[in-house]
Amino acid sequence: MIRNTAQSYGAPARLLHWLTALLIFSAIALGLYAETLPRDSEAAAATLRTIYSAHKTIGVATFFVALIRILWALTQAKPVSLHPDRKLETLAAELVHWALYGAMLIMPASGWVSHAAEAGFAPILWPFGQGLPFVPQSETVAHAATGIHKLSALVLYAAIAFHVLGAFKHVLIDRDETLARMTRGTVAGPLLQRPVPHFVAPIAALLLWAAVIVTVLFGPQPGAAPTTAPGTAPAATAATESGWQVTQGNLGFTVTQMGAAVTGQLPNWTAAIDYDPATGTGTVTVNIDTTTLSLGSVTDQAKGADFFDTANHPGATFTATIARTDGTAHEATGTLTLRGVEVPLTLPFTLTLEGDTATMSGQVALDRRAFGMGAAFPDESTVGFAVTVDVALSATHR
């Protein structure tokens, strides 16, 4: 039997319900199994590579199968409860089942947007590109849609908990055909329409997953990192005293991830800023904050003691001295002290000035090894030894 009828379960919905419950408690399984393992070697990173991307191929393909699903049984007739005299057990099964339907496309959206919007780690695996038609690389869109998929899976594990607790209630205390008419097709149940008006719970998950969204959307953030938005100063430099005072700043940083450029951020510095434009020389020393450094999906990685080991090192500093080499081409050269290691570098810029404003921006290649980065990933396959440093700023003179 093909289609649906007020007494059965047609073998495309059994098929399509079997299909999709196999593949969400497999991504489920390697969600939670992946966050369980270390992330301390470079062998302990490919093995975790290789677990994200089967659970993000999967969730991928969830999604899916689960959008037929839906629009399959959204095309057929539904069976009638057992016990249509139950009312209240009937809402709240339909409402299970609304819950769990939005679970079933939230969750791998969510999943799928944010692995979109940063690139780098676990690729999934499939021929079709990373990316998705208007997610746009950005931390902001990665870091929202990561809440919500995040928050809709205590939703799914609710919904999949209701949705069995009912069937083994079927099964061992009602003792009817309910379960028997998803697993061997049985025709079962009396020739009534539904007790409970079909609007009613398809609402009721509606208003549950919009609290879900704008919880995460327009709640507070807990965990997330100070970032400081294109264009603004951070706030502490505007407190440093110099001769030029810094109005807009970016500090960021690219490194390569499993062959994929990622690119993090440092949004709080500070800056005290010394340069005569009639010589052309200064100094300048650079304060920044390293613990409110994000870097994507790996931020807390970037953190840890074999990188930037941000609790035992939460600051660095760059301090130089300035000097014109050509026109506008300018270079700091002076030392970086990260992690506690001094490392002598030299920062090409570019410097215009207009009145009494300035604006500058320049490029550095480090190399983490210098600063005892990274020693447990000894060659590039994981993460590139590469950093590229990138800086711009505009600043007045007082």
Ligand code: HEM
Contents of the next structure:
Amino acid sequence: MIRNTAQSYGAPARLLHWLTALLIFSAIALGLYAETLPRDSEAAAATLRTIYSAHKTIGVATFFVALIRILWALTQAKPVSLHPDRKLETLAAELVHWALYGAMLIMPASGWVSHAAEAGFAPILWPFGQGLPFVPQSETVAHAATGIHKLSALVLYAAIAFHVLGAFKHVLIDRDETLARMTRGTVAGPLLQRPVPHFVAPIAALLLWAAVIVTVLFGPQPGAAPTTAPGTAPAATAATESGWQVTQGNLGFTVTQMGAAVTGQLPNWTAAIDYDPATGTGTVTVNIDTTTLSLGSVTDQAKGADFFDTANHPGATFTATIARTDGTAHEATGTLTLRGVEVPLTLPFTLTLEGDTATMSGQVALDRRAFGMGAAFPDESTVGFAVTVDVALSATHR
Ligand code: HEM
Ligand code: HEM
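Would you mind giving the form predicted in complex with ligand HEM, to go alongside the form predicted alone above?
All chains and molecules follow, beginning with the one already shown.
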């Protein structure tokens, strides 16, 4: 049977139900697992990136499956409750269903907005870009969307718990066909009109989701810390917590081509940062995905064997120790591995602290020949030797 009736779910409705359930359980498992992973080394950052990429890709898939599911449900009859006389139970079940429908859209949408608003994290594994129209690159937007994502997860857990317990209650206590209707497509249920006006449950679920969003956007900000003067450390926490989470960043580079400056971007990278504001020292490991680099009209040439050689070297790494030199001035001294070639590099940068947020920016000039890049262009007439790298990021103390 394809179509739903008042007493049964058709095959598409059942397939879409179990597919969304599978996708949502996978997204939750990966999201929670990622939270437990360490973030303190190059290998850890790579694992984290893989897990988050899987989480985001499954999440985005959930969004589209949920859209299809909802559009399909709108064209179908909604099977009635098996016990419409139990008004409160029926209302509770419907409220949970509508809360779940909301979660199917709000969970992926909030995650997606937070991803699109912050640069440089584990990418969604698809070819349609990482941004979203109308979503600016903004830490504030990313922070709010992440807040909604996390609070919605709690509502989702509660809704799933009630929903699954309810399903088991129908099997074990009522011993009725409620679960069989959703698994085998069994036809069951009274030939009745709906006992509960069907707008009560959806409106209650709508209010619930509105409350979640309002709480995050306008409620107290638990993360807000008292501001300290730039350059000074929140001394009480500095010694124990040295991990930083990058919230926003940009990694760009500029080359001279035929005498004109051309600027490119490396949009995907992760940075594992340890920094103690009290001493101004720390370590940093940046893993850069070179396969997603862009350099105007010569992107493909830049990725080619003569330059970044992304087919053989899809990643570049910078590992360094950080030292404060004076006031906000710092240096990261270490090694840049690019095209498999290791070159010592010192990146001078400024770092200012405001509350829990550190903002850094720096610039360094490299010589492409040091990495064996552009051997076919031995002089500077077509491609200059110097490559200027600009890096800027904000990070918050975790
Ligand atoms: C059905 C869809 C989704 C579900 C059920 C889901 C669930 C979760 C869960 C349970 C967490 C852990 C939250 C916590 O520790 O409190 C999480 C974190 C996260 N999710 Fe999702 N997610 C979904 C879709 C997405 C999508 C589509 C993206 C991005 C494209 C995304 C990005 C993230 C990010 C970046 C975090 C880490 C937040 C942080 O700790 O800062 N999620 N998600
Ligand atoms: C082990 C997990 C699950 C079980 C055993 C289960 C079971 C069921 C059953 C038996 C029904 C039919 C209820 C009825 O006929 O009145 C149902 C409906 C529904 N389920 Fe689930 N479910 C599970 C997971 C999920 C998840 C993860 C979601 C979404 C996040 C979900 C969303 C829904 C929705 C929205 C409906 C209402 C369908 C409609 O009539 O429009 N379920 N589920």
